[in-house]
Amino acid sequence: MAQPTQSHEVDTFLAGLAQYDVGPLWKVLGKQLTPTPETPVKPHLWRWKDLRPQLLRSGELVSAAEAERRVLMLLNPGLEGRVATTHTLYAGIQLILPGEVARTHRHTPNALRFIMEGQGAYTVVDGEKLPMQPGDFVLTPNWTWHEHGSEGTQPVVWLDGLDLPLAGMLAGTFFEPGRTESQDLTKPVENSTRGYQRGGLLPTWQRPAGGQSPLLKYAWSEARPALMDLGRDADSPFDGAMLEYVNPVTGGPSLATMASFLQRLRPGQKTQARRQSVSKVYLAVEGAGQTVVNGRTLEWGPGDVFAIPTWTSHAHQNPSASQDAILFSFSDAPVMQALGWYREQEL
């Protein structure tokens, strides 16, 4: 008969803890220390054929000056209310029209760009102008002044990737607008590519002391041939032929918080499934294929974007008998590796 009384005393005790701003760990321990990572992020595919008309329509209705950045955010349906594509990564599709300038600003979140279509656009990063062509990969490391503009005659579109959700979780976000729309060009055009995109040869002086990559643009004209030159003996069973965009000085990731990759799936190639304790965002660049995520098949083609949550089974397949498929991707792997939290499991 003493048990109900004790239960009532426990309930009363627990209810009273809130006034001291404390709580009983034993009530939530199983939810906090899970056997494997748990996330509300859902595998999701954004189709280019649906997004492109909306993006162009936004260009008719909203100017770059009004928007600061004219971007359609890729919002994960499992993270309702959050500006996030995965729990740590943000992706968006940005549009700039002929003659426009997206004004100068800087922020602590790191950012990357992969150019999807159009000619004549550029980015300026800390006084260095970087003309952009489809397939180019461009960095704006944290706290660098950057702006975008177009001197061409057609719309230019690119994929933005930022560690914005991670910065928000860590309360590390700072933002500063530029005093002028455009910054002064204080360096030669594409200065960093002249010094650091040399196939393993580095200048012996004036190397950066920090962890940021001194190379700000990785040209498609060099990246694609390098990918296609990889022999079958270099293929990963999980990714096919794959290259990482690295910091040419350290050999580490191109950004401190995000690693970026270019991969090729040969005709008929099917990769082995695995799980990794990282989240990823993929952009289909060439060809078409399928990615099976936790048993769900995502069918993708050029311009489609898809997200894979952490610790989720995934495998890729190129069903074409004659055409290669090429994917660009970025992930939060550098963070997980730096903290010692990276795991993977073959399936």
Second form
There are 4 protein chains.
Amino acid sequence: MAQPTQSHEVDTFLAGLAQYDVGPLWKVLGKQLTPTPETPVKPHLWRWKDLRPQLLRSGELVSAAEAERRVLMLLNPGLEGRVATTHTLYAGIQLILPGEVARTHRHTPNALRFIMEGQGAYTVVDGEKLPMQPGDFVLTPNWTWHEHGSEGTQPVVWLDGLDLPLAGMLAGTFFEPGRTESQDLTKPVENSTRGYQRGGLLPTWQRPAGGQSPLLKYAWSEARPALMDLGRDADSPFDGAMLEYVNPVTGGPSLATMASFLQRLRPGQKTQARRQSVSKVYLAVEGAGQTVVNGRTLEWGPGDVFAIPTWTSHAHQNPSASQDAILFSFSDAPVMQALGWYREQEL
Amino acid sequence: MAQPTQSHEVDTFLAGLAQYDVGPLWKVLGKQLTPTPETPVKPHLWRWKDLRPQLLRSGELVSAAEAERRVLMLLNPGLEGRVATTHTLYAGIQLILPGEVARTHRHTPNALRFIMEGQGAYTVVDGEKLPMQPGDFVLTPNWTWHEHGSEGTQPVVWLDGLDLPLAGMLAGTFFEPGRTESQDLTKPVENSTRGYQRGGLLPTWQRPAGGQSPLLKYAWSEARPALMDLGRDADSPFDGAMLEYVNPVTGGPSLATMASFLQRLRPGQKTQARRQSVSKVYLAVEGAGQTVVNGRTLEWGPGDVFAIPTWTSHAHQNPSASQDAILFSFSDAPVMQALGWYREQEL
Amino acid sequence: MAQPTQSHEVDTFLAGLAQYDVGPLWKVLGKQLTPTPETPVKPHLWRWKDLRPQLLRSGELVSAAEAERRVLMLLNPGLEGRVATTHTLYAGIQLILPGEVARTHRHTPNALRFIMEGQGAYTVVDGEKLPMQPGDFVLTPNWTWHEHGSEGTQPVVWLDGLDLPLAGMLAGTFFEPGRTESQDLTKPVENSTRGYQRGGLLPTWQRPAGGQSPLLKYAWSEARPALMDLGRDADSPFDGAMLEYVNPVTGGPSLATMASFLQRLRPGQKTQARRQSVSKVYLAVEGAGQTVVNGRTLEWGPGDVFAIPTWTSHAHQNPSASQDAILFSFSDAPVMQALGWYREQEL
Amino acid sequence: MAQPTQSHEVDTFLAGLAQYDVGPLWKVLGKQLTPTPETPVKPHLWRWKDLRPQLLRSGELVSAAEAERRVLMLLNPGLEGRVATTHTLYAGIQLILPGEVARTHRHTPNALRFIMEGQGAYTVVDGEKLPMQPGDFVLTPNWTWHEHGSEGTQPVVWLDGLDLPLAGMLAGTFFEPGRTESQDLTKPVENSTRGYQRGGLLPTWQRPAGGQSPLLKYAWSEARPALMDLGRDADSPFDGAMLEYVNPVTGGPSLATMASFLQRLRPGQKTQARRQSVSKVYLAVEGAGQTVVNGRTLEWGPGDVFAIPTWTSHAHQNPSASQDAILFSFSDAPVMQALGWYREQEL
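What would the structure be for the form predicted in complex with a further copy of the same chain, rather than the form predicted alone?
Next comes the full complex, this chain leading.
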């Protein structure tokens, strides 16, 4: 756009505007209305071989009681000073040691976790205890009471995903600590899993009316075979075979602000590049592969986490001749779709 | 309501109206606006021990080629002359013998089937072959191409459920025969089951946009354990533990006009009486019990089918001290709910 | 379809089935599954010049108190013995004389009225009084308390439209008389009209959550200019310019079971023929024209009512060189759409 | 929350984490999970008597061609350096002089305008010209081509409202300049207003399937009488009589990200204090009054604009004994509702 000519008179006028808490739009319009989204977020990969020793070291140095949550935040190098993995999403690696308990609380930011290693940990959500195994995907939706603990003998590690940056930007955060350390277990263990884990079959009595997913744990023992069972016709050219973890009562995303996925790249599979007005965090679960992000190759193997900024080209490849690669991911797609700002472009 | 006084003059006037194809509403208003629904449908039970010999006999007397569909229609004794089990629903018992094929066609009435006995039969729906085992629940929704066949060595029997009376009353029936006897199998066997049978996990690629359920077969091997896994908090006072077969993409009923259910009555369980503005057809699958319908007791055991008219009190009981009772049922609830006419009353 | 061969043995078998309340589907399948809908409903036109004298005569012979509702039912000649104008819809012409009151009641069948002539009548719906002028469209939805009266000095006539045949077929009818003759007027006169009659502007306080339309009267003084204001780009090839009366809170049909329309045929306009799986009742409001129904021409002028059966070709024509023709109509489209059975075909 | 004890060893560990682009959540958790939303946005009022002279002066100093848009941005004093009136919303005062044209373009941020003074200006949206009078409310939704011009003889001023800060935070901004200065007028002037401005009446042909509002201009000549017609039962204790500008096809907000309202405070009316997880921008249209925001009183009269931060108590008062006060406002409520973060609290 053309820039207006300047003069002393104009300069004086413009300088005087600040006293009225106003400013000239025409000086900033071009920066506000960019042709395509501009984001400081950088594509970035965090290596499991780097993170794991640091996380275990934190377990030696800091108690859970001191830390409340012993988590290493994955901080995007483009977002210095912010607690953010992309502009809307936060991811962290959490460690819980045998016998530890993180006290109950609730908050409006939505949270998900994907178990990475270790046996014996659990989450309690609104009175229901959910034992967690590696590969399990567990929800603690907006304003549900929740707490974690470990009854095992090994360290347990999981990936946390939250919409903290989004909730922060939108000023949507409420928090309330529990009055006691632990909730009463008012429901049978894994009650929601038992009621909702089979497809196309919903309990009829007191069915939740949409809103939040009543299914709180999506077991790896179900999700992995479901992914492996998908036929070739379910193969997306951009993602390979891919499942979404959904609210079984509505078919919508498992959380109002974050969609979560499990995808499989067959041996030798290479996907087409695409960009979407969506930011994503991936966790490599099985196998090894590459994701080419705006021309730069991220090499990943089990436990590695990587972030893809919005409107950034990416394509995946599994170079193995024999082994599948499995990626877990979550994104802010539900937000962009709800607001009418979802877009995609094949490249 | 008060009846208008009559006179010769009035009589003459009324008699003359017919020539204009009009009539006096005030003579019929009371019959039109009844305090509660009036239906000629009678509560009725069809005994398996009666039906099975007749059905097998029909297999000896009539070929599938002759019969197109070898089915004994369950005809409500209150609806003489109509092909109807309730005012909106049709049920029949179908027999297919080894090697038989019922040629492909499609129609707008929705159909469901629940397999009662025998191995080796299958349904093909829109290019997908669905092998059927006892207890499986299979859909052939509105306008899907479908055909049946048997590759087994035994007679196979199933319960058919259709909205034929509804489609007939609403004049919504279209029918088209296939150009060939059998469809091409354009999809892998049980493709939809493989993609949709696990709860909270949906394929992301080419996901159907609501409308009809992409899940076409709900396997007994999934449905029975799902029912058994339901906790006590899922127990309805009117139905015991109850699952609905739903469209996994929307959580809505598996067919637009019929809702289908599987319910369990624990040993000794007795439910509260209720009436609803809904008619229902039940099939006893396991165990034995009683349903008290407007004060009359229907005694049922495996294979028995019974119909409950709309707005009719009913309560179930499982008198066994040790054995569960399992009922399959389908109803016209989605119709009454869509039109704003669903009501229920505890009794 | 092929008919099975018969034999004495088969005949005996078939004759014996009735004792079990079952019958052979294969003998009736062809009649059940017709290639396209079959309906006994006939296209029919009721002439205002015939009906009006009969209606006024009924006013002399029968008091409103005697008649409860002084209405001439428009009875489809194809549906002898039924209170029905099409298979799902009922229409009648109602007369109310000065000073008469029809006492308050409520029922689950939905009702609409379109005022044909006379001043001074009103309807009360759930405590809100709605004065009625010719051309006004008034709703009394499912289970709302309603009553009519006339404070004018002339006879008032309107067209009633109800889903009585549908409610009857589906056994959805509940009725309750008021405990008093008249309701208390708990809301200001025309309260809903004042709150909802301007497009794109909704009251924010206690907004109804979907369900029934809060707008109960659609004034002719708004509807006619709205129709006349529609530009050429709003012209449907099948209907000319056409407005639907909708629920302003949802944009859906004004009643759950019936959609209502006002359409304009410009001088000389002739529409394309089409058939839909929908039955309709039309009232000619202004002008004169023809509707060709399955090759037969119905000629209509102001006050004439005509019915079009489902899946029946129809096209409209306004032969006037200078005058617009305006038709009001209502149909069962919401039912067929809700159940997945709506279809249309250009001809 | 308790702070973990520190030691040299811990300090060293923590300092080393940055090299891996990770950080300890436990050091920042309290700041992330605040009990209630924290926002730097300040309640603020911009006075028309201050702004108007500055805006007219900008008209003398800067040409529209130079400025592209001659707008004074209303900059929240708590958000220094950001183009933002609240954390999600932007408002500005725009001036267009006789004969000026602002060239056509489109962008994903949604825009609304409310005309403050002057005759003869217009907006063109997707080929439809919309003449604008004071009090008119005009939409340019996400990705619609639009341009402005003035054919009058006076300066025209309006309030612009956009979701620029939200689109910026979410990186949802796309922009495209028109290839020509002006669009072709492919539709009649005010076509959408003519089709959609009457309540409960929708064109049937090519009705938009939800998504964006087809109604682009809500005339003051309709909106003001609609507000005045609201009965006492429409009075909210928090807002007085209040209308929402909605999408007439869905009843939802007129823009996906912003809800807009017109409210009336009767003479002497004083509302109850409330806070909501929503930020708002108000424009005083008629009358004068006060809004108490967290104990601080904002005094407003015609043309004044004020901003209320999220989760901030506010109550309105019209102290006049005889004159109504009318406020226009817009908020980010649709965003918070779509994401499950809408809350409110009476105070």
